[in-house]
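Form predicted on its own, single chain, as C-alpha cells, below.
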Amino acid sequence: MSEEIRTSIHGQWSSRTAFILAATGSAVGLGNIWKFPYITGENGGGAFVVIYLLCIVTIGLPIMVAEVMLGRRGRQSPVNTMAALAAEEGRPAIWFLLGWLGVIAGFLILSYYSVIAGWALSYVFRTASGVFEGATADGVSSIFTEFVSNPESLLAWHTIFMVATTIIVSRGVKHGIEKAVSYLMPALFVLLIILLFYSMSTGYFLDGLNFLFAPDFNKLTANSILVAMGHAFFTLSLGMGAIMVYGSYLPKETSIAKASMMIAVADTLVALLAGMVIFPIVFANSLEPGAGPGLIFQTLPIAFGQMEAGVLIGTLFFLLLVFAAWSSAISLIEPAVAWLVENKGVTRVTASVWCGMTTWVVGIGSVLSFNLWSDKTWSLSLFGETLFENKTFFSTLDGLTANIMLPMGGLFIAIFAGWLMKVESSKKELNTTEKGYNLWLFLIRVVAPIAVMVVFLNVTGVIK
C-alpha cells in the first residue's frame, strides 16, 4: 500500500482526545443507560461486575485495538480498508466483505435505533411539559401505549432524530462529528453527575449500590458469564464498522492501546454511573428494578411524576438518553457515508443525505412494528435451530444484528488481525512494548476468537 493512502481523504481527528470522545460516544448508547445496570443486578451484582470487567480486558479491548489498528492502517471506509489490507498482506480479496458486514450492520442498527432514540427525544418534551406530574402507574402506561400506537407520532420523532444526525455527519470529521461529540460527551457526563447527586439525596443510595455491587455468587451462573461476554463485546460498538472508520481518522502518533483503554474505561464508567443514578430512584419510589427496557419509558416516569423537582430531573434524564443515542447514531452512519464519498464521487453532503434517507425509510418498518404491523412477524432458522420465531420487523433486525452480524464481524476482525496480518505490520502499527504486543497477540489469536464463538453459538442455540 502506498504512503498516499495512509492519509484519509475525509480528514483526521485534531487530537487523541477528539478520537477518544468520538469513539466513547459510539460505544456509549441506550444500552449503557438501562441494560448494563439491569443485567448486573440480575446476575450477582459485584460478582457479575468482576466477570464483566475481565471480559472487557480479555475480549472487548483486544478486538477494539485490532479494529482501530486496521482502520488506521487502511485510512479508508471499512470496505476499502479491508480490500487494501488484504492486498497488502497477500490475502484473498474476499476479505472486503468483512467491511461490508460492518457497514450493513451499522446501517440496520441505526434504522431501528433512531426510532427508539425518537422515543427518548419525545419524552424530553413530555416530561418538561409536566405530563407525568402526579401520574399513576396506569396513567404512565397508558401514555406510553398511546404514544407507540400512533405511527404518525413515532415517524415524526424518528424523522427529527435522523435529520439531526444527518446534518452533523454531513459537516465532516472535524467540523461535524468532532465538534458534536466535543459538546455531547462532556454534557453527558455533566448530566450523569447532576443526576448522581440527586440520587444521593433520595435516602436510598446505599440500596442502589448494594443492588449493583454487592456480590451474590449464588446468582452467578454459566449463563451469567455468557451474558457478561456478550455485553462486553457489544457495548464497545465492535464489528459494526464504526470503530474501524473512526480509527482511519486517527493521527499516526497516537497510541492505539492507550486510547482504546481509555474508551473502555469511559464506557464502563458511564454504565456504572447510570446504575447508580437509576436504582436509588427506583427503590425510593418502591418500583420494580428488574423491568428491563420498560424501566425507562414506563417505570421511571412514575418516579419523576411523584418526586420533588421531578420535571427537572426527568427532563435531564431523557436528555441524557438522547445525547447517548445521538453520539452512537453519528458513528453508525459514518462508514456508509465514507464509502459513498470514496467510491461514487459524490460530496459528503450528498452521501449523508442518501444514507440518512435510506436509513429513515428502513426505519419506517420499525415504526410500524409497534402499531400497524404488530401482527406481522418473521421467523429465521440457522443450523437447524430457530433463531427468531414470530418476531416483528423491529425484533428481527435487532436479533439479526446483535446475535449474528456483530459477533461474526468481531470474530473475523480477530482472525484477520491476529492470524492473517503479518506480525511486522501489526507490530509497526501498534508501536507498543514487546510484552504488550505479545499479550495482545495471544488474546486476539486465542482468547477472543474462542470467547466470541462461544457467545455466538450460545445465542444461536447451537450450544445451550
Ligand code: PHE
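Numbering follows the first chain given and starts at 1. Take the two forms, find the largest set of C-alpha atoms that superpose within 1.5 Å, and that set is the rigid core. Values in this document were obtained by computation on a predicted structure and should not be read as measured data. What changes on going to the form predicted in complex with ligand PHE:
- Once both forms are fitted on their rigid core, the CA atom of residue 196 lies 2 Å or more apart between these two forms.
- Annotation: Cα of residue 134 displaced by at least 2 Å between these two forms, core superposition.
- Annotation for residue 231: C-alpha shift of 2 angstroms or more between these two forms, rigid core superposed.
Could you output the structure for the form predicted in complex with ligand PHE, given that the previous block was the form predicted on its own?
Coming up is the bare chain, nothing alongside it.
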C-alpha cells in the first residue's frame, strides 16, 4: 500500500484528543458500571479484581496498542484492513476472517448490550418519577423484578435504544461523538464521586473496599479467571475491531502508546469507582454481592432514595449511563457499517439501518431471557470442567462473546502484530522509543498470547 492513500474514506478524527475521547467513549460504558460490579460480586471480589487488573496491564494494553496500530496502518474496516495488511506483509489472505470474527462478536454483544442500556434508559424516568424516595432495599428489588418480568416493556426500551444508536451511526461516527463525550464523560465521573461520598456515609465503606481489594485467592476458579480476562477485553473494547476501526480514523502523527495508556487508565478508574460505590451499599443493606445482572439496579436506587437531591442526582446518573452505553454501542457496529459501505456500495444510512435491524432482532432473545425464557437454560462440561452452567440466551451470548470471541480475536491480533508483521513496519507505525517498542514487542509476542492460551486451556481442563 502506498503512503499517499493512508487516510480512511470514512474520514479522520480532528485531533489526537478527538481519538482519545471517542475511544474512551467506546471503552467506558455498561462494562464499567453495570458489568464490572456484578461479575466482581459473583466471583468473590478482591482476587478477581487483581486478575482483572493484571490482565488489563499485561494483555489489554499491548493488544490495544496493536489494534490501534493495525487500524491506522490499514485505514479501512477491520475486514479489509486485515486483508490489506496480510497482503502487504506477504501473509495468507485468510487473515480477513479475523475482521469477520470481530464483526460477528460486535453484533452479538450489541444485541444484549442494547437490552441492558434499555433498562438504564427506563430507570432515567423511573428515578425522575420519585418512586425510589425513601424506598427500602426490598422495595427497590421488587421494582426491578417486576420491571424485568415484563417482556413488552423491555422490548420497547431496547427498541428505543437501538433506534437512537442507528441514527447516530448513520450520521457517521465523527459527527457529534467527540463533543458529546468530552462533556458527558467528565460529568459521569463527577457523579460517581458524589455517589462515592454517599457510600462513605453508609458506615460500610470499609467492608466494600475490603471486598473489592483484599484478595482471597482461594475463591478463584478457572472459570473466574476466564471471566476476569474476558472482561479486560470487553471493558477496553478489544478483540473485535472497534478500536481498530477507530484507529483507522487516527491522524498519522499521534503517539499510539500514550493514547492507549490514557484510555486504559480512564476506563479502569471508572470501573473501580463504580465498585467502590456499589459494594458499601450492598453490605449496608444486607444484599447479595452475587445478585447478578440486576445488581446496580437493585443498589443505586436505594442511595438515590436516601440522599439529598437524590431524584436529581439519580436521574442524571442514569442519563449519563445511557450516554456512556450509547458511545460504546456506536463502536460495536461501526466495523460492520464501515465494511458494508466499503464493499457493498451502500450509503452509511442503509448500512446502519440493516445492521441496527439485525441486532434488534437478535436482542429479542435477551429480552426474553429475563422473563418468558428465564428457565430455558443449558450447561456444558468439557474434560470434567464446567464451561457453561445454567446459561440463558442472554448469558450464553455474553459468555460466548466476552470470554471466548474477544480473547480469541485478541490472541490473533497479538500473533499478527507481533509475529507476522515485519518489525520495521510496526516500529515505523508506533514510532516510539527503543525501550518502549521492545517492551511492547515482548508483551505482544510472548506475554499476551501465552496468557490467553493458558487461561483457555486452564478452563477447558487441558492444563490445571
